[in-house]
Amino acid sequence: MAQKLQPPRGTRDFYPEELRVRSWLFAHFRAVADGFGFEEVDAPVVEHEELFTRKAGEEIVEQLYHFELHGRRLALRPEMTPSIARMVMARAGSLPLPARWFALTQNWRYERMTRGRRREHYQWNMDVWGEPRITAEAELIGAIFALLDRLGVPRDAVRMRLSSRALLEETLRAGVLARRPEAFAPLCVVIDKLDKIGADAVVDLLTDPQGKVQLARPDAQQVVDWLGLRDLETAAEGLAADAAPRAQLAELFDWLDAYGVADRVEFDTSIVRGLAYYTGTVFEAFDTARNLRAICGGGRYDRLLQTLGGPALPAVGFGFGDVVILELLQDLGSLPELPRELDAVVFAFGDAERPAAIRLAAQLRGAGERVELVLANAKLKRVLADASRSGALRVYLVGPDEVTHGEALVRDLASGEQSRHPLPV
């Protein structure tokens, strides 16, 4: 059988030119997180399967890459938030709060692929643990727009849409779920599919007699109609004037105005997020042309630690994948050209001159330069051509005469000018 030369479907190889783009993007992720005072953390890519298996019918549970080894059920992480929660639990009582953490992780989900969706992707997470106020959401949304601005995304090219799971929950439990509060989590999983499958299909799922929600059809239609609201006051009509979800969302828009991004954010009741652990504000960012799936998303999950057996601790965070933002930058013509960065090439004419060339390369590297030492006994014409193609700034030539006189010949590849550089002894 012939060896397969392609990686598994939905995964990627990163050749040097592609890895340069990834590293460029990661550097921007880290720069924003550092600028907002967040500390970086990491966790194993393999976790205990039970960390990710919840009972609300989430697609993510069905998409796990999981396996059994020596009697242990393990899984490749599909997202980072549960791993972060596990780490927070491990230091419960001693962790200074609020904890402002970020991570850059590789995640795995066996899902149907579309543009911007792969089975393996990298994700930038930022999380705030231990802050109950809506100021944490404002800080995170501010960080997302700071990243988009750094990447050169035009101000009108991306919009943030947000709502509140708490607003949805209070509204439904005052109405169609008054007698079935346990159906709220699976209901959220279903209505999160609205953009993907349409209103009629969502109604069918909500009324499925074999499903976990089992609403009457008029009630299901009422839920879908509510998801079409785009005005906070209208969406909150059935709640008290001082209801916490309404007040928190209004306060959030005030803080976003202080960040200078309120005009880039809109209220949208259809944003619910597909993970069952969200409890409050939820948000997603989309390109305004709507050619792509969500660029990023997140929200508040104040009860996540409790579901894992830990103490109650408020938390909010987001995940920002690498795939969709690179697609958007490509569409906008904003992906940078990132040539290889190489300061110098050192070339020994033969093995007799190689020790001197090695010492010279070591000296230049010790001074912080990026230096390629030619390993073969190649022809000078080929060395110069390869050095120019690689983007090197200079070539250091070490031949018999150079060794005799203790000076390498240095050629500037841009100007063609030549100079001398003392050879280290």
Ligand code: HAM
Contents of the next structure:
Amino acid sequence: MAQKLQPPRGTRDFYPEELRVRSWLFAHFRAVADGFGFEEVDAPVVEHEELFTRKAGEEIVEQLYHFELHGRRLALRPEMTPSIARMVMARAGSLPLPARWFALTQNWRYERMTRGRRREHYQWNMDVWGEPRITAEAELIGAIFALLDRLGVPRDAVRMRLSSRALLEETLRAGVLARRPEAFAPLCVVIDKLDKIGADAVVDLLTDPQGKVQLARPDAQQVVDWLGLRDLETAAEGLAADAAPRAQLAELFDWLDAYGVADRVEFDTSIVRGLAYYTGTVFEAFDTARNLRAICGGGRYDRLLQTLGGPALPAVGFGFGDVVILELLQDLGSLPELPRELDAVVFAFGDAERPAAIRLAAQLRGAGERVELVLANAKLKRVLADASRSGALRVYLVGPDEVTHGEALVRDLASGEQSRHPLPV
Ligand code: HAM
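So the form predicted alone is up there; where is the form predicted in complex with histidyl-adenosine monophosphate (HAM)?
Starting with the chain above, the whole complex follows.
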């Protein structure tokens, strides 16, 4: 049987022109994280399966690429957060806090394929560990907008929507979950689907007698109605005037104002996030036209470490994928042209001149130039045509006369001008 030429569905090959785009994007991710004083970390893409198997009914757990090898249950990471939590836990007690970490990771989720969702994607993660104050959320949201600005995304093309699981939790505990606080995490997982499956389907799931939440129908309807609120005062009506989640959200908007981004962020109770571990602020950024999936998402997850058996440690962070932002830049016509970058081609006319050409290439490479040494004994015409196509600036020709005189002939490909360059001995 012939070998299939496509990689598995939902995964990507990166040919040079595609990898250039990815590297360009990653360089911006890194530059912003560096600028915000975050340190880069990494972890294996294969982890113990149990690190990811939470029981709240999250899609991400159902989408796990998992397998057994020599009696061990392993999985490809669907997200970086649990691995980072494991790393923090392994150093708990000795890690200087707060830790500000970033990572660029490939993640695997067996998704139903839609625009903006693939089975393999990269994520830029920034997380702050050990900082309970909402100043951390503001810093992270500031970093996201710094990235969007660097990429040339127009100011009004992306909006951040945010809410607070703590606000939702306190509201529900004062009402429909008064006697069932443990149903909160699975409830979040269900109501996160509102956009995708609609209000009726969410009510059906919340009231399903076999489900994890099992609300009465009027209670489920009340939850869905709350998710329609867009004003903090109304959403926090059921709580005391000085309730912490309400005060914190108000404080967050003050800090965001200082970052100069408050006008790009809106309060939206329907932002819940589909991952069970969030406990506080939750946020997602979308293209303003709402043509695309979420560009990034994150929030506060102060109890994740405890869930994994570690000490209590506040944490907040976000994941920002490579797929949707590139779709948005494409739609906006803002993707830069990224031609191959090559400074010079060095060409020996024959094997007799090759040692001199090799020494010349080494000299130029040593000076930081990107140099392609022609490996075949090709025809000059062909070499010049290939060099122009590859975007080289100059061609160094090393023929018998050049070796005799100790100088390569240098042709500037843009101007056609010729000059001489001494051959190293
Ligand atoms: P998430 O919302 O599942 O959060 O993913 C974050 C971002 O990764 C999404 O907004 C999207 O840009 C991208 N993404 C996720 N799944 C896919 C996919 N199948 N195809 C393409 N892009 C995708 C998390 O993963 C959390 N761990 C983020 C986090 C870090 N929270 C705290 N720290």
